[in-house]
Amino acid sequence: MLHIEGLHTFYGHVHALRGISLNVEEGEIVTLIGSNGAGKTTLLNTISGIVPAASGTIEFLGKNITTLPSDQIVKSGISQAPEGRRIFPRSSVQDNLEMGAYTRNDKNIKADIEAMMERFPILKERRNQMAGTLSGGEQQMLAIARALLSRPKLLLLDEPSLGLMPTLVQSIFKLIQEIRNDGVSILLVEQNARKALAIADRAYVLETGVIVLEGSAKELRESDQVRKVYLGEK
C-alpha cells in the first residue's frame, strides 16, 4: 500500500531522514519507535506532504505521491492525526468534524459526520462545543475522528496517547485496533512502545533520522536492544 525507498529530508541545514525506506502493507498495523528527535514525526510530515522530501520517493497504491501537495495526498487516501491534536480550539467539534471532509464533494459527508458522532458519543454530546474546552482525550477523539471523515484507506497516527491519563490510554489502543479492523491501514507513532508493539504487526525503529531496526512486532519485542532501550527492560 505504502512504499517508501531512499528518503531523505531536510530542516534547514539538518538532515532529519536519512534514507528512509519502509512499507505499509494493506491491513496492517505498522508503529515507528524511537528516542524524541528521531525523526519520527518528520517522516509522518513527509508522507503527508507537510515537509517537502529532498530525494526519494513515496508511493502509496501504485503511484508515486513524492511531491503533491498536502490536499492531494488526502484525496488519494492518506489523513494523519497529528501530534498535539491540532484541533481547531475556537471552532466547535461539529466544525471541526466538518473541517475532516474538507476535501470531499460527495453527498454522504452528514451521514458519516453523524456516525463518527454515534461512534464517539462524548463528541455527539458536546457537538456545539468549542472544541479548545473539551478535555485530552476528548480532543484525541476528536482529532481521528476529524482525520477517519476523509474516507483515508491510510491512517498517520502521531502520538496518539501522548499526555493522556491511563485509563483513557487503553481505550486509545483499542480504538486503534477497531479502526484497521474496519479495513484502515495504519502507520503508529507512539512513545509507548510496549503498548504499540503489543497491537503491531511490524515495526521500525528510528534513530536520528535512520532506520536501525525492522520486522515483526514479535520480533522487536524480544529484541534485547528494544526491551533495554525503549521498553525499559534489563
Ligand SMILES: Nc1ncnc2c1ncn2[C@@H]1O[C@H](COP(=O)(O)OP(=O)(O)OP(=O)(O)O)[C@@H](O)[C@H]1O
Given for the second form:
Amino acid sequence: MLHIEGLHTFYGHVHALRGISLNVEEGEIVTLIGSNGAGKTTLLNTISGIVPAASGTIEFLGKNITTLPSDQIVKSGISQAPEGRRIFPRSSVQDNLEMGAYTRNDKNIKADIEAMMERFPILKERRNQMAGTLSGGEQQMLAIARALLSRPKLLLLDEPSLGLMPTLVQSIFKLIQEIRNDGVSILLVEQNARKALAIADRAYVLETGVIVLEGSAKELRESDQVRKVYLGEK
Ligand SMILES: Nc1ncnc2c1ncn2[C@@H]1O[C@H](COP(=O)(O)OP(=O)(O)OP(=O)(O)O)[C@@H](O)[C@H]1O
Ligand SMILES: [Mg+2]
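Having displayed the form predicted on its own, please output the structure of the form predicted together with the named molecule.
Once more the chain from above appears, this time first in line as the rest of the complex follows.
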C-alpha cells in the first residue's frame, strides 16, 4: 500500500535520506530500526509531507503523494503520531482529540471520539484537563488516539514507547497489535528493537540515511549485525 523508491531528503546541506526504498503492504506491521540520527523521524516526516522530498517517489494506494501538502496526505489515509508526543499542551484532551479529526467532515466524529474515550479510559477521566499536564505515558496515549481519529489506513508511529515504564511499554505494544487487527497498517519506528521485532511482520534497518538490511522480522532478529548492534547480544 505504501511504496517508496529512491527517496532523498536534505536539511540544507545535510543529506539525511540517501535513496530510501521501502514498502508497507496492507495489514502489515513494518518496523524501522536505527540509531540516533539515522534518519527515522526524517523518513516519517517526509512521508507525512512535513519535510519535502528532494527526489524519489512515495506512492500510497497507487497514488503519487510525494509532493502533496500534509493535510492532503492525512486525507488520503496516512496519519502520524509524532515523536515527543507533540500534542497541543494548552488545549484540553477533548480538544486535542477533535483536532485529530480536522480533515474529516462526516457525521461520525463525535461517536469516534467517545469510542476513543472508551478505549483509553484515562483520556475519558482527563477529558477536560490541559493536555500538557498529562503524564508522559498519558500524552503518548493521547497522541496515538488523536492520530487514529483521522481514520487512517496507515499509521506512522515514531518511538511510541520512548520514556515509558515497562508495564506501559507492554500496553503500547499490545495496543499497536490491536490497531493492526482493526485493519490499520503500521510503520513503527522504535529504539526498542527487541519489542518491535517481536510484533512486526517485516523490518528495515536504517544507518545514516541508507537502508542497510531488510527482511522478515524473524530474519532480522537472527541476523548477527542486528543482534550485536541493536539487541546488545554477542
Ligand atoms: N530540522 C533539521 N535541520 C537540520 N538537520 C536536521 C533536522 N532534523 C534532523 N536533522 C538531521 O538529520 C539527521 C537525521 O535526523 P532524524 O531526526 O531523522 O534521526 P532519527 O533517526 O529520528 O534519530 P533519533 O533516534 O535520535 O530520533 C540527523 O543527523 C539530524 O541532525
Ligand atoms: Mg527520531
